[in-house]
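The chain below stands alone and is given in structure tokens; this is the form predicted alone.
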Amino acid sequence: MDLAIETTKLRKEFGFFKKLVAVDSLDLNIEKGSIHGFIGPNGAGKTTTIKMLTGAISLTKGKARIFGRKAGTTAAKALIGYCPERPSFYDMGALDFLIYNAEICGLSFKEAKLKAEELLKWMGLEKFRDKKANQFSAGMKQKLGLIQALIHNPEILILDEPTANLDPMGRFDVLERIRLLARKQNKTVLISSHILGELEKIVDHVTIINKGKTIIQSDVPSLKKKFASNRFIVDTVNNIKYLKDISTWASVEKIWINAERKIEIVVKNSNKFKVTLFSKFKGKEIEINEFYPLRISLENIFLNVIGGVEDDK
């Protein structure tokens, strides 16, 4: 397996006295080609990892490469293009600020130029060339910053929640750039992102964290055929008074309430599970809101994993 990216036990610590934990031995591998999902609740670490990925901050412990180069060297960071969450610009045009960027990164003003306006074009902003970068709205500053950190043609992208601040249709759209660009040129994408549904359309590979550690790291449907088992979402009037009964059903395997306040269900035997429910119900004041098979999907296997608390059955 060729590793575009590799972690081993990375911690980082922030504090002197009192210190503050936020990555904690954390294990990545990223193979070359795949677009990787990095996904995890707020605070979980993704950002600082990400941080110690590209270079901008130092590791605590552990080790971190980028094809086998320690992360944080310039020849590391050769390989790697980087859009944040929230770009900043300074006070230059759009097409002025890519080549500047450009040949920073080592073209020559001509190669420069030339990506510049092609990566322009790519992205609809040919017409925004000569604007101050500074000036655009939140969503044309994202869409330059993933731009920028494609300009000097990087081996791995690397994108803190690239869809941010655009709407359901520049999602949509910067979404299948990125997909198509990876799959054409063979580029490794890590890509942390909150809108897991649109996330799935394009990730191979996913990795959740929580609290600085990795808590899972699968290709897609490795994940979801760990979790498509006999699943059920049911959702009464008050969930919690009728948990414990429902846990001590011989078909049921395990059940928690999650993170949207429902009761999810594994169970042995799908219909004996409907059966007993129905027949458990009937004749009680007890109004059944919704009742319905899980949709194995990348957000429901999310809240499975970090959202669910579970019963002590």
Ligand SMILES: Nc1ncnc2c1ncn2[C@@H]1O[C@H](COP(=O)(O)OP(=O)(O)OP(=O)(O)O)[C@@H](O)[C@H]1O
Contents of the next structure:
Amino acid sequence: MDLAIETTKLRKEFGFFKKLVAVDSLDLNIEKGSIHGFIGPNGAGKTTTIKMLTGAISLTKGKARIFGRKAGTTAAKALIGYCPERPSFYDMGALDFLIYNAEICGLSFKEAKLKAEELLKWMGLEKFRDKKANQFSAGMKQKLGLIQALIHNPEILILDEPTANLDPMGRFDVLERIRLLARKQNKTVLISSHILGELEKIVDHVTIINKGKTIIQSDVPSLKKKFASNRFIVDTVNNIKYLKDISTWASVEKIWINAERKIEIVVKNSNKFKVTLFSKFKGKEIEINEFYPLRISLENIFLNVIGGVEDDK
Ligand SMILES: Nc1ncnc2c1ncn2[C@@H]1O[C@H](COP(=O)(O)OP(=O)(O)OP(=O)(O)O)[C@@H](O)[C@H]1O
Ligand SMILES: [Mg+2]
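Could you drop in the structure for the form predicted together with the named molecule? We only have the form predicted alone so far.
To see the whole picture, the full complex is given below, headed by that same chain.
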């Protein structure tokens, strides 16, 4: 397996007297050519990790490698196109700004202009080429930030919430462009986002982190298989009452009321669980509105792993 990004026990501490551990023993393995979703709640350590990978900040402990090169070195940086959470620009026209960036990356003026024009067109920003980049709207800045990340044709794209400021159409459009680009040119993409429904449409792998630690790292099909097999939703007229009852059944491993106010259950043995449920249902002990295996989306998995409020049994 060819690894584009590899971290081992990566750690970042902020502060001197009062230390804050933002990233703690984080292991990341991003395969070449994959589109890898990097998700976690606010403050989980995504941006801090990304900044260490791009060399924007130093790491406290551990290792981070970009195609085998130490993160932060010129050789590693040359392989990365990075679009930060909030891209900022100089007081220059968009086209001039992109040409300037491309020239820094070693392109001749002619090559730089061609590439900048091509990318502005690709992103639908060509009519704003002479507008001051720092006067762009937040969404336009994000699109321009993405172009800036691509200007030197990098092997790896690292995108920190690249669609956060975009309208729904813009989000779909930008994600689809990223997906096509990555697939056609076999680029590796590490993309963080909170909009999981949309992220799910393009990623093939995900890493979920919380409090600076990796919680799950998997390809998407295996992850879905793992989570879907033994999870059910039971919607009853009196959630709280039945939650207590169901929680006593031998086949039930975990149970809670989910974000949709339905009973969500992880079972040890789904056949046994179904038998018990239907026998109780037949005897009218429980009035069920709906019962189905959990439709497992990335968002559902995330809520299960991070946000599932478990009932105290
Ligand atoms: N420069 C800094 N100095 C001190 N603490 C910091 C600094 N940057 C980040 N942190 C802290 O590190 C932790 C992780 O922050 P980080 O920005 O990496 O989270 P995140 O996962 O990107 O969150 P979000 O989804 O909100 O963007 C937070 O507790 C944050 O307050
Ligand atoms: Mg962040």
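Numbering follows the first chain given and starts at 1. Here the rigid core means the biggest group of C-alpha atoms that line up within 1.5 Å when the two forms are laid on top of each other. Since the model is a prediction, treat every value here as computed from it, not as a measurement.
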Next on the checklist: Once both forms sit on the same rigid core, is the C-alpha displacement of L119 at or above 2 Å between the two forms?
Outcome noted: no
